[in-house]
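Next up: just one chain, as structure tokens, the form predicted on its own.
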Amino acid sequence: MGLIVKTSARAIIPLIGIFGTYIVAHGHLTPGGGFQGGATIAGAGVLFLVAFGLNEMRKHYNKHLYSALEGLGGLAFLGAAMLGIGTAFFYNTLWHNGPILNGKPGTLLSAGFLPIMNLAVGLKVFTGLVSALVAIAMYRRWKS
């Protein structure tokens, strides 16, 4: 890609990342969730692979540290489900009008579990997007 492609994703990239940690986060509170925003930010890593190449992004990827947040993800999204299991599975009773954090409807904060699951979410969908299309792209080379 010419210097305008590659110039352009350096200032495009930190913005996607940051728009997509923000549907993360308020993903109880407005469209979106852990699902979208991870979708989101695995489009910055979509732009780096096509405006910066495959033998770029393989310098940046690192394999096993990708493999180990998707399973870290996946974890803390069974743990959060798993931490209500005496009443219910997915028992929401995290700031529940607690004396610390007190639920009010409509703050960050006020949702229980689910900013945790949505953050988890959203950490499986970026590490597992990211990976398979980088994937792809090495198959492709490699198929070439």
Given for the second form:
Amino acid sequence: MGLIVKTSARAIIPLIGIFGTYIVAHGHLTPGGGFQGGATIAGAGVLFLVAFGLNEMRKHYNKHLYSALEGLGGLAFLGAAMLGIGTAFFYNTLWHNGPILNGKPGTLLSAGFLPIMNLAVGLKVFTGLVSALVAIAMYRRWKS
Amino acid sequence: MIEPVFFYSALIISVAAFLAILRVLLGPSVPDRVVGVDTLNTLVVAAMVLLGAAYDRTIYIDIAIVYALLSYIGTLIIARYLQGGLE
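Now show me the form predicted in complex with the partner chain, since the one above was the form predicted on its own.
Everything in the complex follows now, all chains and molecules, and the chain you saw is the first one.
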């Protein structure tokens, strides 16, 4: 698109990324969480795609990396759920007797495995949405 | 502590939003409707901030910020489609 849109996108994309990361990281304290923050960061990817065009996106988008990161997000969620498998599935052992993430409720490093799960879901949602949108954007030309 | 003056201003904003919806419904051409939706987005952000002040919850402002950022992207996508698509 035009010069104004490109320049403003250059300013806004880091803002959206940082704010989405804030939403993901504070998922256990404020409204939002993994999906909402991940979708917000994916909005930055959509803005990049719309403002700079498909050819520029093709240079910066790596299909294998995004696919691997999406799987890694799912695995990290499952790994956090497996941490307290000695008692039960999804047992929040980091909160009850873990070394980290068992601070005072209301602070950032509290709530056991919830921040890990929020980060995992945020990573998975971001990479999945960006992969889907890029795949749709370079699907095919209009005529067959 | 609920402050009634914020509710009155949110009511005025909602009247303006109703007028913007009227433009979206009646607009004879597509750009008219797009401008109506863009105005509606801005008014919704203003109403969110006012209602966050009315209910005395500062964390509601976060949602207004996210909505403002994403509504910009949405308007940009419609504009890009209207000017000739992604090619």
